[in-house]
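This document starts with one chain, in the form predicted alone, laid out as structure tokens.
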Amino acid sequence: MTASRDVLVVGGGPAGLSAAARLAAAGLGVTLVDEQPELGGQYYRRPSPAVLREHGDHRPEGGRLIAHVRSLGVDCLTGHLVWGVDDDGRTLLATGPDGTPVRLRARHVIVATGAYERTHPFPGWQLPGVTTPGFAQHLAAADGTPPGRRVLVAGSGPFLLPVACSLLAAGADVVGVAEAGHPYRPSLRAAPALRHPARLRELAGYVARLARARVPLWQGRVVNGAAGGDRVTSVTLAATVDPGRPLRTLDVDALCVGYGFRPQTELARLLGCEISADAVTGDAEPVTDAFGRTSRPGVYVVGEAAGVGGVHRARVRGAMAAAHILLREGSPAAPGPREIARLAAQGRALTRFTAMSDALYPSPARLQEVLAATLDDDTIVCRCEAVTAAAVRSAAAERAGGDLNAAKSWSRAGMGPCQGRFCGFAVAGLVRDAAEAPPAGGARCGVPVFPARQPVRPVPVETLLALGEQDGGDG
């Protein structure tokens, strides 16, 4: 089956959502495609019924706007997995709930993929009951189902807040939140945030709301490793300046650590967009202007996947893509020149909040360099494969010269289902610590992360016997 648009939104999520109800109401024909069974991403993601009926909505603005878009006449594909890209670097290859292949054609494509969680190995990160923040946020939130009766919320960056937050309200005990950085000290570095008062209102909302329940928030510590046999059973903190070297122990049933989201970009280099890689927090990135065009004209990125700021700025992201597709089509509702300079106004500012958050909170590069040098050589770093720190350090060193896709197919670490998701963060850490100093001016590892190759995702068998099928029946 080939279904063609005039627009292709691939990401449900905030930003996704936004582009499309601007695009449906000006009368385009849109497609909305997410590999979830329901529209909203991981922040707007909807409650099961039963929460619903027990707890109502966590953010019924997300509800609303997943309203809209259906009402608008969106064409949504729900449960369809985009993983792929046709032979004519245009068209996107996704299958379908029941495996059904589906071929998905536009004049306009807008990548909207989101973002993964920033995750680091530590001795015992693969025990039962040690998970991402997002992952115990969705159980709280929206399934009213805590990870743990004791848990603990560890890792960098505002997200563990209203996680510890969910935690509590949905009835776990959360014996602390251990920051890698310090953001919550009184600095200089700090004061920009009084020009974003409903930010600053919904932060300290989240740490009164810890507060009254005795949580404790540790600054600058990270998780040294976790014990237990069947379960996580404890958890061993230690100084971020040291983080080979314990400090304290505490006894826990559930342990939620994270550093952060890295940008989703598989699909963008698929289609060829420009990568580049951030200074700042060592992840790749597409290279896109205000309205997030790419270097292939008519793809556009938005949201967490063009680089993590939040949802406010994603939805921003959004509407700026829409904005220049129907400047583009001609239509008559495209905006006006005073509301792109609003949109670019907002954009500009939440752009602004975000790099003051980020200073606030430890570089993830950094960070990557401290934990990487430290992680112990028995560690296992990429799960899927059962590699160990020592045999990708012994890769990188002795036979890859350096380079993090060699050092991948020399080691196996991230070529297992999640193809480095979780561990390539760690994995390029380890190589660039392993790798010999680069000439002067020069790069160690080019862009800091594995090639994206299709499928991007598994994909049934059947699915691609099922698509040269058709490639046969279409010749």
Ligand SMILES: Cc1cc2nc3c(=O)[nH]c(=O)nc-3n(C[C@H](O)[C@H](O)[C@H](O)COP(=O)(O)OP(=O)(O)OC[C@H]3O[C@@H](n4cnc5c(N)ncnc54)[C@H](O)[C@@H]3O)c2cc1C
Second form
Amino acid sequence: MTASRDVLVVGGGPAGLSAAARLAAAGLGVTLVDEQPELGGQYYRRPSPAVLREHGDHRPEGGRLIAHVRSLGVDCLTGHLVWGVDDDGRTLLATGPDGTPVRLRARHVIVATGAYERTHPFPGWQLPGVTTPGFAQHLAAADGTPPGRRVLVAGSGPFLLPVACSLLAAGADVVGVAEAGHPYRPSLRAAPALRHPARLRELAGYVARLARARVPLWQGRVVNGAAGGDRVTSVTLAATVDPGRPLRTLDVDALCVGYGFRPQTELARLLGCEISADAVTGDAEPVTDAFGRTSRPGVYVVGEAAGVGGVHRARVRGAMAAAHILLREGSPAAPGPREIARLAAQGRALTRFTAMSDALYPSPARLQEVLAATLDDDTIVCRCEAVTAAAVRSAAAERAGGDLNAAKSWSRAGMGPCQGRFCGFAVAGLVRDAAEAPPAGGARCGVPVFPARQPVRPVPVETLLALGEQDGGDG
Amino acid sequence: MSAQTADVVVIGAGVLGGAAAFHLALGGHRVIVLDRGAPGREGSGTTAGNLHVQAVHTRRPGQEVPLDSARFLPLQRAASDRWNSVEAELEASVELRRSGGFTIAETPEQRAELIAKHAWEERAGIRTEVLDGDGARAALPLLGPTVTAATWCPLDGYANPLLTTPAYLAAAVRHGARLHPFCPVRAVERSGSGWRVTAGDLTVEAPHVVDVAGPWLGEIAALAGIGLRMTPVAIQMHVTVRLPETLRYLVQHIGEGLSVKQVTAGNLLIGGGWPALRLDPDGRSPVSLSSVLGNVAQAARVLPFVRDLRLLRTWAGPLAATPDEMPVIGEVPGAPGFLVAGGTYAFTFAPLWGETLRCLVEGKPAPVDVRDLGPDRLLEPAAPAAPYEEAR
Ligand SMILES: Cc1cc2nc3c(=O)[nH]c(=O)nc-3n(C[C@H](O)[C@H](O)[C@H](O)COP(=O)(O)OP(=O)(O)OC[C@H]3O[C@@H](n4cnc5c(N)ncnc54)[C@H](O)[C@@H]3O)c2cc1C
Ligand SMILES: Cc1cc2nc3c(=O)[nH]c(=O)nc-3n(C[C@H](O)[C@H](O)[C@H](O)COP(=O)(O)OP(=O)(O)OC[C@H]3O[C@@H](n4cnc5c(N)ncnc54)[C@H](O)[C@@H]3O)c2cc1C
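In place of the form predicted alone, the structure of the form predicted together with the ligand is requested.
Below is the whole assembly, all chains and molecules, this chain first.
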């Protein structure tokens, strides 16, 4: 099957939904694809029917946006994984829930694939009961179940606070929140946030909620290890300034630890969009302008796939790409200059807010440095291929010359089914640490990210055979 | 700028560069190895790693002339023997496996070719056995119903390319070779009776240059004013998720580009020389979906259990072919001390060519006669030396 439309949107989170709604309202034919069984993405993920009945909808605006998109006649292909790009460099390849292959073609493509959580291994990270905050949040919000009874929330970034609050709401005893940086003290750096009172109120609300529940908020602390038998039973914390030395041990039966998000750029890269390393985070990001335009004509990247910045920014970016497409299409419903100026101003304000917020937390480069120190040689870094920190370190030091991809080849880290989504950040840190000063005159992998390869997730051979048969059938 | 001297400058740290550096360093020569990037990331990091010992009869899609089996087979035989001592010499495991392989046929013509191939193999002293379809399925029940005949060769094998090149380079360094990654060669000039090579911040003077730059072999030769007819192409590989040990042998097709084997980690590797979307000499060549679909469909037809697997990843890598598809190895006439080695199946030949290059440098007889494999047959008027771009 080949679906050919005006616009194809990959990713049904806040960014993709916002774009799809505008475009469909203007009468364009839109296909929206998402690998999840339901639209919503990270932020508007739908609660299970049982949770909805009992607790109601924690984000009703998400439900309304999804209903709106559906009512406008957007062709919603849920349960469809987009895994590759055809030889024309534009047609996307997807697999439906039953394995049926689908080719997706459109004049405009919007990539809104979101971000994945930034994880970092530590001794004990593979124990049952250790999860990412995002996963814990989904369990809590969508199913109403916390990941354990006594939970420590740790890592870095603003979203640890709402996660801790969700866990409280789901009935967990949150033993504490351990933040690697010192963002929550009055500081001049935070002054620009005063221009974003709504955001500040939100944050203050979470802090107050945690205080009411007497949840301690430790700053300048990182997880240095976890222990347990069948399941995690204790976690040791260390000071961020001395990450190798344990400071205190906490009894828990669950640990949620994560360090924010990294843009999910595989599809953008397979489509040939230029990427660069973000100056602050060091993360690979597609090069985009205010409208989400990339180096490939007709290909837009919006939302967190273009750079992490929260739900509001994701929605504005989705709307900007839609506006640009409507202008290009000469649509009578295209926004006028005033609306575009208003959207663009919103976008700029949110970008400034992101920069300000980023500055409060340790940078990913600093985190890489701190966390690498907690990795003893025996810790498994890449769990798909069971590669230890020692193996990555020695591959990186011996002749890889600090090249991330060479270190991958020689250690197998990042070669498993997750394609380095989980270990990529840590491996990049280990490789950077192990490398000597870069020799002069040498070009090397400029952006510290594993190459994007098709399929972006494993695809059944049966699906490929069916795709090949379609080609035969088409002549 | 630091000027250094050496006995041999090896240009290219792929498997051929590694093997040459190892054998030369072992022989007491002062060796400098230069690579424009991280070592072992081009042909040698993307190769299928098959040790082709029975006659290679298939043509890569796009390959114009068939191999001259009568000439090629004795070389394969020698290369095969040479692999037996590699792990001991390198003091490292390269996951070498010599569990044998099948070349299969599906049509009557292919079957006839198998029988003809068997006769050449006998002549070259390579033991193979011809089986009919049922005989082949009895030996390897995983084979599908379309297989009508197969030859079995106990010598076919595999070595993990991601271990092989690093092991050669590590052994070379242990024996005193100096390796400079991220050091692109920009100039190769005559200097007295030898050569001056400029790369990155280095200048090296040496009586011998070994050009083993794989797909860039011709480009490096052109820097020295030598025109060689080589064709760089990019071909691709497909790998499935891991599975329990299922397939112990290498399976190839006599009439179509197809090779399948299970590697030590458990993944199934499917290749056969299908073309990538295009060759990108400055980065990773992109894979072609139609090649993915074609190659995977063949594999699933010949080995039906492949249907139930999931494809994990695909990639493409570059190699340089000669117009006659035969290897090239030897000194360039009129350019004393300038040696080249390359061509297809360079992985299988690496241990043999490493030793051969040492003999050529020392002016001693090579383990096999390679006089007819020299670059003289590839010479063409040198294109005006293009300014070499530094920022590649
Ligand atoms: C636990 C948690 C708490 C958060 N709390 C807040 C908060 O309080 N405030 C705030 O502003 N932000 C918060 N965020 C961030 C917020 O969720 C994101 O900013 C927002 O969801 C980004 O929207 P998006 O549309 O760019 O991406 P996403 O919402 O991530 O949507 C991307 C979609 O793309 C789909 N997709 C990806 N790849 C493919 C593919 N190959 N094929 C098909 N589909 C694909 C995914 O299934 C997903 O549905 C939180 C996030 C998490 C995880
Ligand atoms: C997908 C694929 C599958 C294959 N399968 C097999 C197989 O199963 N069996 C087999 O026998 N053969 C196979 N081959 C062929 C063979 O493996 C490779 O061609 C072989 O590894 C090449 O080794 P090499 O050392 O000659 O070149 P390469 O490994 O390509 O090394 C050349 C080196 O030269 C360097 N270089 C380039 N320009 C410069 C410069 N200006 N300065 C310094 N250095 C430079 C490059 O960076 C590179 O590292 C395959 C090849 C490919 C691509």
